[in-house]
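Below, in structure tokens: the form predicted on its own, a single chain.
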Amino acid sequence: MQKILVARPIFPDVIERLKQYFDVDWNQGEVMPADELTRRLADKDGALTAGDPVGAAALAAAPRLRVVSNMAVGYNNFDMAAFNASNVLGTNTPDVLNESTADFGWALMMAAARRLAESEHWLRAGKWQKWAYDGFLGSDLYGSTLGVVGMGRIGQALARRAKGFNMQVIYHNRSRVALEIEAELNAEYVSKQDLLRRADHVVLVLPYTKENHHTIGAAELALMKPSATLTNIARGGIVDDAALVEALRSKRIAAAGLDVFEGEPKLNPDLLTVPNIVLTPHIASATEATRRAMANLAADNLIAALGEGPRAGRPPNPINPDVIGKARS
């Protein structure tokens, strides 16, 4: 029986169904040092991932390795020239998470905009004495610009939300989208620069790349509108987290919204001492049924890549489809 490494924590219906097909080792317990996930995939044949960094030192010390799913659709986290060279798989879950996000990263938008986390933090402080007509005055959604960087699924998601709040929409992406999704979304596409500049309110749903390392800097965050907000349900890194800090300190900007953190779960300190900021930790996919649906997801993209199952030899999401039927190297 082939074995494979489930690294994280995940629902034990889902482990269940992988010890139909596999010899598991399941990690109940905190994330692995480096050290301990590069020993323990060391005689696996396969592995489950929820973010955790899998590179070229790893995959040479598991020569039996030949797929690496990751229960996120971002993979940042693997080292794919490694993966490549190696000719081990990696697979992703795409598309099951879109609405989720997108509803967060709505929620986390109206709640920057809105200054609901520092007013609820004033309430809580048993500050609230009166009615002022200028008590956490914050900025409209509803007629207002929205920006988005990044039009994939998850920004298109998005672009449709804005329907219903009468918003205009304008994104920026590394290539343009086919015009009739522009039409559908009556979405228009601008610079980077030119987004910044007239947004009201900016999200940023773009993956994680060395180029898109700090999108988001003193340069940019200079070009937005003071009264606009920035919400980041991306990837930590694509913002510098140092550089809006003082943006918003020094009301550069009007308020935030972070969902994702350079380094995470550390973060930067500063980050807690800026009130017109709204942080939660990286939950914009955390509904049960999208949590399951990845988990399933995952799962079924480890079976089918090791030759189980009935999509046996075809994964549904291969991130590198080329090393599928190669001889590991």
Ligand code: 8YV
The other form holds:
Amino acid sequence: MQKILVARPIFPDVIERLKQYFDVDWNQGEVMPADELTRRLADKDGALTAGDPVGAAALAAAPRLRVVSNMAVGYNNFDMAAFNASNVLGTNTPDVLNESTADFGWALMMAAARRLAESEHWLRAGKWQKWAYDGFLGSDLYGSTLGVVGMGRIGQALARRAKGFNMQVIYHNRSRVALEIEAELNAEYVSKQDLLRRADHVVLVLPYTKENHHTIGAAELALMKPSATLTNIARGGIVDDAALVEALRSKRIAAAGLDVFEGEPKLNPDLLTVPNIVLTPHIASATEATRRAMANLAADNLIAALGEGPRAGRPPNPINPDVIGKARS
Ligand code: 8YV
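With the form predicted on its own done, generate the form predicted in complex with the named molecule in the same format.
The complete assembly is shown below, putting the previous chain first.
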């Protein structure tokens, strides 16, 4: 039997599925430090990760390893140059999380715009004595301009929901999306600068790459309207969190919603001192149905990539399909 490592606690029934095909080493404890991950990968043929960094050193120490299946659509935890150089396949879990993640983007954006978290903390603290005409004034979503940075599958799902709010949709992306999609979403392609100047609500849905590091920093925040909100459901590091704290403190922008953070699960402690922000612990895809679908898709990818099951040799979501069938190097 081939050997696999499941690097994180996941649904036990998915582990049972994997056990039908593999000898499974399952980490049910804390997140493994890099050296432990490397050590436990050393004798494995495949692995299932969820955001765990896998780079050249781990691959070199695991000569039998042929596939690493990430239970996430984002795979910035994989050093893909090292995967390609070693002929190791990486897989991810796109699509199954689009709608849950788009829903959550709206939840955060609405919470930021209408000061949901801030007012709830105030109420819980026993501070509510009387109605006030100017209590927790926020900004409208209905009829406003939505700016989507990153018009991939999740960005499109998010933009599609804007119709019911009668919003104007503007977007920025590496490249323009197909005209039919623009027409369906009634979305206008604009430069990043124009988007930041014009949008009432900016949502970030782009993948993390070196080039996207601090896509939103002090200079970009300075372009935004003072009444605008910023929501990040993409990756930590896309926003310069220190610059965002400064912009929120000085009311350079009105509010923010963050589900992802630089260096998470540790946060820039200053974020916790700013009232006009909603903070959630990377849960945009976290519905029961979606997390189950992601875990099962990650298992499907692993089973197929290791030549087992009904799709043997044809994993549904290869990131670097060119390495399929090539010998490990
Ligand atoms: C994952 C995510 O739950 O899919 C992604 O890229 O950010 C989340 O849905 C998280 O990355 C853990 O793997």
